[in-house]
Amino acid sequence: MSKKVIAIANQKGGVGKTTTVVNLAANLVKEGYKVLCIDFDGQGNLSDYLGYSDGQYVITDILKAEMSKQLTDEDIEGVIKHSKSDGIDYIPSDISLSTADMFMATAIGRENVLKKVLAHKCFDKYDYVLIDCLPSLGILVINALVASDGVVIPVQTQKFALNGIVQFEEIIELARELNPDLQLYGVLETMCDNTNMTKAVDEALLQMYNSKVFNTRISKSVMASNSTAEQKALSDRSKLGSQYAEFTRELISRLQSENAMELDGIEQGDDE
């Protein structure tokens, strides 16, 4: 299969964004797929989690080289790094990415720069691209929707989850301006529990996505920050792993299923 390009994203913070970014990945690693993350977030909390702590070349280098039209397939397998506890290829980032807004604001196209740099073919040989996105609805969240195939918004089941989450809709149509075939994959509830807020929120969202919202939930539980302090994704043997590994497979599945409709619809346009 071509290569199939998701951002991970929700204007909120603390959703969880990178803890499922780390664990979608290793567990499609699992599954026998190349998986490449690309941190896009000036934090650098997926970096952290990888364990990259060298200080070189980060993806401010590769954007700006891009824009420049410099960039070279050498220089972007330069910056690649490598996570040997979860055999993850990985883009990281660094603070210098916060002055993205400014560094772009000039640039003709700006909106498309991270999609000219995924057309590169050393990306090529990765099934999957995800992106862990910063929680904005600036330039770089704009890019990343603009280059990806879907989009999967993690959504804490706690107080105010849904505040901003119609901006964030705003967003994503803004970007299929730009991008028409770019997909809400699904909405994944985070941080539950068995309070009345969880089962709240769980019903809004059901009301405004509804077979969108994937089965798969994800509970609230402290593994989540040990295996950030641990530098690696959770144990399938853990509550909260198999749970990112029955997400995953769902998510493997909702794919299938849509390649399966859209090799239809080549074959029924053959026909024609």
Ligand SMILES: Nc1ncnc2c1ncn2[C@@H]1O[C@H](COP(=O)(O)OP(=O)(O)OP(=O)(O)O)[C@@H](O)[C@H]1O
The other form holds:
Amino acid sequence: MSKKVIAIANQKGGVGKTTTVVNLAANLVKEGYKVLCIDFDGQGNLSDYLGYSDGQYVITDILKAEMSKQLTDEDIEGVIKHSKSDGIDYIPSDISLSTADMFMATAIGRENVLKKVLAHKCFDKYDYVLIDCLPSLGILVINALVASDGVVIPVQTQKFALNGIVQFEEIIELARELNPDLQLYGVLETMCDNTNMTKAVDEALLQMYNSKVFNTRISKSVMASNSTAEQKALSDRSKLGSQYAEFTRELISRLQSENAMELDGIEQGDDE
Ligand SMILES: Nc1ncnc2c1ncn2[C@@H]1O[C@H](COP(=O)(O)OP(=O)(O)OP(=O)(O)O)[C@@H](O)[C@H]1O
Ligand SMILES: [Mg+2]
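Okay, that is the form predicted on its own; can I get the form predicted in complex with the ligand now?
What follows is the whole complex; the chain from before opens it.
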């Protein structure tokens, strides 16, 4: 299997994107896959989570080098960090990424910069590349979607959860003009509880996205913030941790059936 690039995205802030990236990555590693996470948010939350300390090279340096056509595999290897506790590789980010709108705005092919970065050979050793998107609809999110095979949208099942989802779909459509094969791998309900609000959002999502809503739902729990504070993925002995393990298995099996369909398509194409 060639590497799968997955964007975890939603322009709403605080819906569980970063938490999902960390725990999906940790569970993929447990399943035996080689995983790279890209922190694509100037807040640098994922980098903090994975133990990055300031002052080293970050994703911004990679994007700039790519734009000036000077990026080498060696440069990239120099930026990739290895998280000791979870066995995850990652490319960190810091506040400098917030200037991307400026340094990318007028460049030709500005939507394709990350895609070109990921075409470098040194990424071939990974089974999964997970992109932790910032909460926005700007040029960085477009770059993430253009560079990805598919997108997972975490949705917090709380008030106003669905505001802005239409705009998010528009940005997916825009990305598809440059990346026609971009898939919606699914919608992950996060921070679920027993309230009517969770029920209402769940029903609305099922109406809109049908079987694209993952069967696994992530509960609302302080365990999430504890794990953020401890800079560690959730233990699968915890309720939330086992939900993320289950979500990981569900995603893997979706990707496997997608792969099988692609192969079918190729074989049918050959017959013609
Ligand atoms: N299932 C959950 N239950 C309770 N709190 C959670 C849950 N998942 C995440 N959180 C907490 O909610 C906050 C936001 O989560 P997270 O950083 O993962 O969201 P995000 O979508 O990446 O945010 P941003 O848009 O700012 O990047 C964090 O403090 C996190 O610890
Ligand atoms: Mg985040």
